[in-house]
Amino acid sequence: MPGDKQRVALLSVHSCPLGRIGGKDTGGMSIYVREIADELGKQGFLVDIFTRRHGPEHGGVMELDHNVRLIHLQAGPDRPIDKMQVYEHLREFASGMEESRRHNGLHYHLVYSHYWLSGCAGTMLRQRWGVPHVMMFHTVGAAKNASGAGEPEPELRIENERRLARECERIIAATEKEKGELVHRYGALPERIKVVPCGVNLDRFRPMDRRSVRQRLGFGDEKVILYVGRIELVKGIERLLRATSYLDNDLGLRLVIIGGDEHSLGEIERLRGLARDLHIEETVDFRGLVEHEELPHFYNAADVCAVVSYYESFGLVALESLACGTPVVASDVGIMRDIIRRDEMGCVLSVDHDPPALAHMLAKYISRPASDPLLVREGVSHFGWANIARQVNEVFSEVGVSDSQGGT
């Protein structure tokens, strides 16, 4: 490859882009690691992808898109561990890029992070290769804990995250209201901090025919409320299912769960005896994990998209959503007030509201004529994951680094 091209070592130390969307440790990060270094590829950028070795079959290099390759690193055993256990091994997975830098011969321009173990990890790097170090937190450990929902994230986590915040050259926030937080919070320079929002592949995620949609995942004229993400305390699945034991079920209607694996079996069953114990189990339909190909049919086939989180970072779901045409219901976390603009859109609630005004919102939407999906689609046009990686690049380009072809 020619040796005036920029080179990015990308780092998703816990989490494979290639996990299946949905599990415990693949989310929203997963997919922006991959639609990141896809378009950076295309706009001249070499990017290697870099992520922990978490089975036997995982080795060697693997070339995913033009210009990026995904590298598997031994750090720890080859099986999934727990996240906290990983940080025990960081120092290993940065001795593996090292030893894989040395023996290709590269040179990396820029470390560019995701997550806090990620960026753990970078800090070593930056310092050994003498080059910028670019961010994302995708989540902030102190807010997700100021939040009160689910289990308290460690101090450990904290701390890391605050020596972070100040250490980067830069740090790429997905909102304004993240910005704040690790301003607030970890004492980290606004001027270092860049907005930069997730995206959506506007090619994939597409408004579809209904009818056929819905013929082919075997709906029929029942009102469908979607859910897509993990199956965690802190996604709000339990307030949701309390909501919808509030519509009036009479005319037909369907919850469609999409999420969960082996780890989230325990919440699942509860979710399920909470379904029993409200007499809507009928209603309720846990569809498990879906492949995030077949994820454009199921926000066809739905008359609102439910995002009920008690803290978001972003909120991917809800742009995906919105690109297929179907209204989103959501609590104010994230970006939801931002991309939520007109009421076809949909309608962002308080971070603590409760079950009945969510039922009062979603019955709204499902007891109106539907939305024109190119009027919601229309809203959200400019998250296109191009135009999202032309600003990472004027990013990059701020700390010395840019793309082969001038930048932006």
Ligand code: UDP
Given for the second form:
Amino acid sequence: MPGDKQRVALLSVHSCPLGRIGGKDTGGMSIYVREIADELGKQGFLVDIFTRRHGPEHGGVMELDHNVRLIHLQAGPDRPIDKMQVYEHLREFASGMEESRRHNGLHYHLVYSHYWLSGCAGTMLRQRWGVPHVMMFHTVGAAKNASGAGEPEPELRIENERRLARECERIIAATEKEKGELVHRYGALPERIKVVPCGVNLDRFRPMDRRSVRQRLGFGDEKVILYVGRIELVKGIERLLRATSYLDNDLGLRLVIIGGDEHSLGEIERLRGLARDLHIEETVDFRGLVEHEELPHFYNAADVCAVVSYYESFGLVALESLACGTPVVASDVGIMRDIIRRDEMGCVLSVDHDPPALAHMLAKYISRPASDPLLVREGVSHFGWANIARQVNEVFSEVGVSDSQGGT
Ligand code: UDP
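Now show the form predicted in complex with the ligand, given that the preceding structure was the form predicted alone.
Zooming out: every chain and molecule, the one shown earlier first.
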């Protein structure tokens, strides 16, 4: 009915947006879900985020933000489980969503799914409710496999992604590169794919006084190279350690590695061992998981941030660093080539770069005078979430679901 608010069912089945970000399975996608839901809510949609209940304390409906609710549904055991195990409970999850809808007498106008597991449940609801299905993949399994790094993604995932890529009314790809992968690897129709990048919270990630943030973190005058992210082979942390071993440590050097939870302990131990073998154990500072709200201090304290993954569907960390005014040395993955456009913003190396090439670039950014943070930030100032949500809103309009309020 004209004037009625449009109701969106946002699926994030395996990853709770309130989970601790930076652990094994909780990274950029959870940030995306939180931020886009918040902005869509502000722009007049009623957004219900559905996620799997993963602890006995979770349950029922939570008001997250204006117009945004989080609903935990029982599907399988109420504890964290492996993603492939989540797959076995998707039918139960979709039934739980239908039950919740019926119980509350609601009508959803659109299903908006995140990651292939949510996409599978989303397809079931799209059929049941007769509404459009918009999907984001966040990672394209076949492209990740082609990168050759990390555990190979199972065929079951690839088959499902191929099916979903052809079935959804619209796919939102985070980059042109991802769009190409969906078309060429899965046969998705290009006209159904819209490229809308991920965003960054420009209020949270902003330049700060470097001296005081360094003091707060207990850093001195040493040069600081920063890594932020999940602790996974695909992130290239090993080559970052190797590159660090080539750097001259006369001026004092600190490589800060942020990320990883109790499921990452084995990999962190392996990396610590490598640091010992490379004789840089004094230089490497493993901080474990750091609260997202605390990260702006680290980006501001760093001389350079390294995003040297073998595969990345987007790469939020690079945006966060640039928004804080800190240059990024990156491999040519995800959005890097589009956002690192000027020398003061950093540089992009080929995806298969070797440690000496990386060391050469890191040396450049730690030895020269710091870039002007405001100039660096200016290059990503159009990535604010309000702007991104408006573009997502346009995709919804294309499938007949538009924000009738024109923003509130
Ligand atoms: N992150 C965090 N705390 C940590 C490690 C990472 O909040 O200890 C956040 C980081 O700020 C970023 C996200 O996790 O927003 C990682 O997103 P990215 O797109 O870089 O990688 P993904 O996890 O999607 O592979």
